[in-house]
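The chain below stands alone and is given in structure tokens; this is the form predicted on its own.
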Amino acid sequence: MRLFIPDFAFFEPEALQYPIGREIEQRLRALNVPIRETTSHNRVTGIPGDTPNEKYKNAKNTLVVGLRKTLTFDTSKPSADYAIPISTGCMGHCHYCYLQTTLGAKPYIRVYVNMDQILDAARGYIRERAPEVTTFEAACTSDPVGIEHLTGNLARVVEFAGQEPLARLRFVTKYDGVEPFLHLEHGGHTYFRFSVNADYVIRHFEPGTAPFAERLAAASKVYQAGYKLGLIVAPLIRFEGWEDGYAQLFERLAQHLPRDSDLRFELIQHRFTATAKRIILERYPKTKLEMDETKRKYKWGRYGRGKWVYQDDEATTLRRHLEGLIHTHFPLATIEYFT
């Protein structure tokens, strides 16, 4: 896949006070990017558009290049003790994407500078948890790995977890630029994560990202680097044919990756909120993705709010699927959750 190059740039004048800001500014201007200045990467005035579709389609592909002021992290149970705070936002346009309600008015990427601050403060989250191990999540609100080529950011916090004996980091993407990761000194520390599903769902949900058979090529070049490798199959959807196109799916990964591997699986089935159907359907209006709530069961979560999921037998028939063809083709391969 072609490398992601933004259509507009933005600096908060302070980033380029920073040799990170400096590289990635150099690369833009090699690019041909524009350039323009913001005073806030909270606050991007200027993306072009004549109607609030436009205006989101551009700002998915405006690149913002700023400092994190915040340096208390989220937490990011339970995959993961602490979310690393390296970027916010991703160039793909999959219509399910949570970020379509989370990022809300802001879906532009936004990418920090101050790298040195943001380890050292996962540093003192590590002293704090001592003796056991810190585990922190990348990918949380980003897919890093598609914008490696513009900052480096996320080999550079590869190599922090590699160095530190109590850390570890963990990610997932969409995209297969893993050229940057293969040489690095990891340590074994890195949970190397793709996201794979049918087909169906790629061809029809998920553009601006990674062909599957790109993601598999880059998913293997990871696994024989020495990474733990993990693929989250998600959303799982009950799709027409959907039993024949998951027995697909991993028929392929059987033919790429080892059936011993230690591999480890996320499950998560399709669901929806009100909110992002609303948002789903304003920005991609002729989408096929099924939402409508009279098939689904409506589960509770925290915070008294809840989600369109399947119902009960439907995801009961969907797990087992999921669970047998793990089984099949990679028997020692663990699998982490289903949801």
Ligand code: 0TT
The other form holds:
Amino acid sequence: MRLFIPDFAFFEPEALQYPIGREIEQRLRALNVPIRETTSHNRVTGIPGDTPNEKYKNAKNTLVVGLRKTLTFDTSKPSADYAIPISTGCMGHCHYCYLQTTLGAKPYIRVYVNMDQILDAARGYIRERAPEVTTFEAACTSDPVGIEHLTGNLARVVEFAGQEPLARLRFVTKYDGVEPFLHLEHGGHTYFRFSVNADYVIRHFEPGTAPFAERLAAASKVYQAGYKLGLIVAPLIRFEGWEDGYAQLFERLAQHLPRDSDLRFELIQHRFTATAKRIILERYPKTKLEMDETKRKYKWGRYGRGKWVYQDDEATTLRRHLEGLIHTHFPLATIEYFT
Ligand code: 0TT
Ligand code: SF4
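Structure of the form predicted together with the ligand, given the form predicted on its own:
Next comes the full complex, this chain leading.
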């Protein structure tokens, strides 16, 4: 396991008035991370780099510690009712990652110290929906497991959800630092998911994340700790030899996870927007990621912003192949959605 250590950190001065802020500061000092002040986590200046790409790389290794001001939560379909904001940004370099477009000019990693306020807001949403259960997604805009050793914030949400009869928590990760979660009182309310993929996809498109074998070892540990376990297979990509590639993925999964486990799967086909394509080609100019509009179908989205997905026949064969593999290797598993 290799835990992430940022190259630089910035603190909003107010963050140090919070115990969580001071804890994070102590951890960073112990790791010899240089610390500076910033007036606002939404306007960090002074990240080094001579070119935009260098600045981008450095920003991904920069931790910014501040207060979350917006306490209204975004919705998070299809994975959950609401996105719970505990962090924004990620140190990974997945070529296809949507954070490249959604975070715009702010790719640095923001973490928030006013967890009491964030959890109070969550309580408000739970109350509004009662007696229905409310599900929160903690991985909409970051990989919260990958930075947990610096903040401890995701554990706080796990314990919160464990105590709230009507709360459920979900998140997904490509990292393996799961030790902080193994002894928490999660009450069976947290659904711990790992993102997995064919070896080809991990090797070519997921630099800076944990290797497959380590994700899988981490998945076994959290399953043994009584968490509900899920696997997100995303993005599904029709690379040369994809049928075999995904078949091998499932053989490896089956070697490590019990056949009768009540796993849940989410399947997400690769998609890209016009903006994403432009940014990806700037940042990862040698990428082998196929983004050929003539081979794709345009799917209209909210606010007229559409994306390119696979054409219907290709999406269907992709979906059927994955469904077949899931049923063969994990007969008791459920598939939540294919999108
Ligand atoms: O391009 C990636 C696609 O993956 C997006 O269409 C969302 C989707 N996704 C991501 C998903 O289907 N299931 C997940 O669990 C996600 C990891 C979490 C997620 C993120 C989600 O379920 N729904 C979302 O809307 N998001 C994102 O949150 C997209 C948007 O940028 C942000 C704010 O709503
Ligand atoms: Fe994006 Fe997830 Fe990769 Fe981080 S690990 S870069 S959040 S896809």
